[in-house]
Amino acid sequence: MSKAFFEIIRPGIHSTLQDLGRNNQYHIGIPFSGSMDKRNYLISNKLLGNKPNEAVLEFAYQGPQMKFHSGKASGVITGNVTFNIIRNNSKIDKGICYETFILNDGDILDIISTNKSVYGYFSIKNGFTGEYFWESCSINTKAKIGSNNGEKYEAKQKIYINKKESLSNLKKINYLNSKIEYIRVLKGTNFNFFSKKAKEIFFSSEFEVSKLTDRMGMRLEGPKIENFVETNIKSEGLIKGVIQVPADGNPIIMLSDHGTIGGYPKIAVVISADYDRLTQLTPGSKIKFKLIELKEAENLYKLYEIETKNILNQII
């Protein structure tokens, strides 16, 4: 029996397999990676009855166009995404996000673009077939690890699914990708490297997301943040969401594929509860930061987890 697979016609800008990422590998220089928008990732798998950590196809801006071969499968797309299904009889079905659909042999899935956001997720019943490294198939193109030899997908490649006949009941959920006025942060380990005036500027000004943004980091443009102690420090460990300020004064936010050490002072770190929405900010978007205390950040993360659980529990 031949395996069911997708043949990539157009790869899109950055199409990779992702799951929940790699745990406890920082000591060898490997970050978590995994889905950028965790909530949309989890919803995509829950709508299909998949395991929470099943591999999905993450895409950025323009998604892939792919032809399905040798099977029948249920799929779903989450995020703010425009897509069509071109049936094998040439009929075109307009795609609806957060609503499962059936793909038959010869159908073409055309993921046209994300809308005022960066990342979208395509999940298939029973998941895609990926190669696992340190218990994750997440592709990290900077480190060249994960499925597909650590590379984003290209035209004419094939992506196999785990089962030839992969069907689930048709399901949908009404979900709105919300936005917030501020990105909330905690003090960074080098917070006192910056003058009182620099801190006031950092927390009162708007910054713009630059085009120099990818899964590794988000560069911001705006008023320069002056460091009055030392612009370079001995390299220290980094975590996802930490905000470094290099000598040019333009902050850089470390994202899911970030390097695990760095030598720029760290003024702040984005709280986990705001990370999903941070990653969906497109170049040109405006960011304002709000400083909060650790206890509030912990409570906000608990609330984020409760909200996510409640959303997933709506899917039955």
Given for the second form:
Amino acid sequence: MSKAFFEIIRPGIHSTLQDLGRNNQYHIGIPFSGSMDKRNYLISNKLLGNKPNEAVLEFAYQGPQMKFHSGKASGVITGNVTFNIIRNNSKIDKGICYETFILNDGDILDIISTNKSVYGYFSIKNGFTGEYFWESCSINTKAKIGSNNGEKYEAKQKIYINKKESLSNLKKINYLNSKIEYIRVLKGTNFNFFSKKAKEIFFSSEFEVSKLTDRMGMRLEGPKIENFVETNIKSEGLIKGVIQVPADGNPIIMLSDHGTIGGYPKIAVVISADYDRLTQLTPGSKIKFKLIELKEAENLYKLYEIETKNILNQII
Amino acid sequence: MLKNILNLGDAALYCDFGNEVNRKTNLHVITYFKTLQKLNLKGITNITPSYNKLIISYDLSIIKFQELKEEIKNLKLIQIKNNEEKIVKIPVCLDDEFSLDLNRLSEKLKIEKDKIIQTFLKKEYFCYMTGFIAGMPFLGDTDSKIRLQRLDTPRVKVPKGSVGITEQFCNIYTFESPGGWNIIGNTPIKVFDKFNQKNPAKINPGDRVAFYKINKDEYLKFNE
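Got the form predicted on its own; any chance of the form predicted together with the partner chain too?
Time for the whole complex; same chain goes first.
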């Protein structure tokens, strides 16, 4: 029995398989990776009744156009995404996010774009067939690790799915992706490398997300953040959400595929509760930072988790 | 010694072992790293040792800063004996086509190329940390006579296998990658192998490393 698969007609800008990421490899230089917007990733799997860590296709800005072959499967797209399903009789169904649909042999899924956001997720009942490295199939294009030899998908490639016939009941939820007004942060370990004035500027100014932003990091442009102690430190470990300020004074936020060690001073760290929405900020977006305390950050994460659970529990 | 434990964001511990970079300090870091690897404490998702710091990431839905900090403060450390660590032997070809920056080093340091190579090969190194890119080892310390800053303008592409030196350290580029270290040779050995998932990195934090010279023929014929 041949396997069902998607044949990529147009790959989109950055289409990769992602799951919950890989633990415990920082010490050999392999970052966490995994879906950037974890909540939307989890919702996509839940809507299809998949395991929470099933492989999902993540796309950025423009998504892929793909033809489905030799199967019948339920799928769903989450995020803020415009897409169409071009049926094999040429009829076009306008896609609706957070609502499962069925794909038949010869149907074309055309993911046109994410709107006012970066990442969207396409999940299929029973999942895509991933290759696993350290218990994760997440593609890390920098380390060339994960499915598809660690590369993003290109035209003419095939993405296989785990089961030829995989249908689930029609399910939908109403979910509105909220816009983040300010990014809440905790003090970084080199907070005092920066002058009083530089800190004031950091917390009172607007920064613009630069075009040089990808799964590794988000570069910001705005007033320069002046360092009056030292612009380099001895290289040390990083985690996602760390905001480093190199000598040029422009902050860089570490994202899921970040280098595991770095030598720039850390002015602040984005709180875990704000990470998903941070990753959805498009180049050109304006952001502001707000300093909070650790206890508050821990409580906010608890709230964020409860909120996520409540959304997932709506889906029965 | 562990001097201070701070929070790095809300989901990581920042263990500070002071500002000095030397083997003694790093050995403390590695001791904590190895102890934690062995203990496999609940909630810890990653442990990143570096020269003089250790970062412990955790799952915020399982454990919080204060609780983990107490555990780390009261950790019963395992003993690492220096001579128990294995020596990893790395072949390196130092022919002109691989030693991209040997001329620059020779000019700047005013030392003959052969002498630089000799000095480099003579020492046994110690792996302070691995990372930046997958499997890249940061080794030290190089002889004080052959220390130099990194390139003014980093290369866009440093060839895979390149052996570089800068300041008191040397490293190996496990992939083609941008980089600014002074390249003195190239190893045919796979320093990082993602298909060997149990032991992907040939050199791990705390290992001792020795380089030995091979010629171009040996380089080309090198089979692992």
